[in-house]
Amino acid sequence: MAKPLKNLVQNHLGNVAIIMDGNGRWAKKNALKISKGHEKGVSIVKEIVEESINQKIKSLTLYAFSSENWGRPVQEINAIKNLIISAINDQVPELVEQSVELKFFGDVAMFGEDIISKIKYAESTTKFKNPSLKLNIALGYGGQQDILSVVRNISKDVLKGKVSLDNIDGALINRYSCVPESSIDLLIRTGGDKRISNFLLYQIAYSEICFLDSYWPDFSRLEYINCIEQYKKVSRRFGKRV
């Protein structure tokens, strides 16, 4: 018997987010420099982007560098900065071929002019009327910091008379947030830890969450497909009785 149309709509997977954790531990496990773990992690992104297109997912949002990651050793941070530039150079032509729209969000200004310039180039080069996938990369991002910024900026506009208190709703909060997507359907975290780590705190209110033991450099297309298939089996009620 065919599934009711209602269930098909409920289980449609539009927006996926991934906390790509475990690059450093993968490198240590394999007796490699930490930077090699990040390099391997970038190569995994390409495969997951391809599968996201195959699965007709609307958007893929990746936690590449958190606001707390600035506390890591300078050598590792510099390696990540260099990797961002090389990844943009290497992957933008392929993203253009795939019609993938690239968007960066977070406190990008902290990364310096070279990376800001590369980001502007990448975003302008990958603008499409009907992208096959929206690929959102979080850099220098923190969920709590974003919420604080939203509160401050809405408050300023209320004081200026640009916003009425009666008009403050979820849609307005989403407009003031730096996060490209207003909600996330499925959140995946690799690396074995079972926490959110300050990622998309407002947007994942009703997300299904999949925690995996695999380090990000070991994350496979098959594991990704399994997460998607598990999501499709869930009845999403959003607090209601169905």
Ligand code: IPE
The other form holds:
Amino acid sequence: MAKPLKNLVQNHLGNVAIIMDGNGRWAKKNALKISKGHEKGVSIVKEIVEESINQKIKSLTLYAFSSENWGRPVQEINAIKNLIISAINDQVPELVEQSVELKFFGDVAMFGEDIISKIKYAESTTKFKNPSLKLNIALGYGGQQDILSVVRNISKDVLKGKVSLDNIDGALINRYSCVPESSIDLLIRTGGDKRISNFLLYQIAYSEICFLDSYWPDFSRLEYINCIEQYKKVSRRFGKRV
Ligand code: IPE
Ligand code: IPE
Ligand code: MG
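The structure above corresponds to the form predicted on its own; please give the structure of the form predicted together with this ligand next.
Below is the whole assembly, all chains and molecules, this chain first.
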């Protein structure tokens, strides 16, 4: 993230997104199976959700599984599938208590019937008029794949006469995209790599980005608060002369 300038007013923080990377290396470092790294990774989410509510953040969008992660060994994928099911079973009652609205996006159909029905249950049980936080989970998501599907679906509707070329604008793109938020204020990536790995390509146009060395299972509330504090002080210019 850029060096903070002396701003008089702190930036408002609405939408946060996190690339939760480093589970595999954390497991290796601790001489554990990769699945244990993912298990520990899931357990971290609870604290980050709690802190997001404390900070009055509007939405938290987490990268849990990318389109490209389907290329991993089948045992690892199965372990992740089981973790998704147990995380939903364990966490939904608490999310309901906290008024957190849960949404999954991406090609979730690829995960099979068991997970699809769990997702339906989780989403329908966590609907609130005024949620304390919107928690969006990217599952089987790829930014390029999403853009491709937006282009295809808008084109189809243009051919059908449902959409006119003049009406194609940013708002329409957001409606056709599977991503729940139209823009991200703060993007955090743990695990030491400084790349986007096909996450929210369209929505991070003006995000502040915080790359951290910690592996996701070691990520702490304190580090999260530090990122938020840094974000609040940055001069966000959006291309303008301010
Ligand atoms: C991120 O951790 C979780 C997923 C991609 C599912 P990794 O499993 O990518 O961890 P590293 O990068 O190998 O350490
Ligand atoms: C990004 O991490 C995907 C998730 C955190 C779910 P990866 O580990 O898949 O990304 P690369 O391979 O390091 O780019
Ligand atoms: Mg990784």
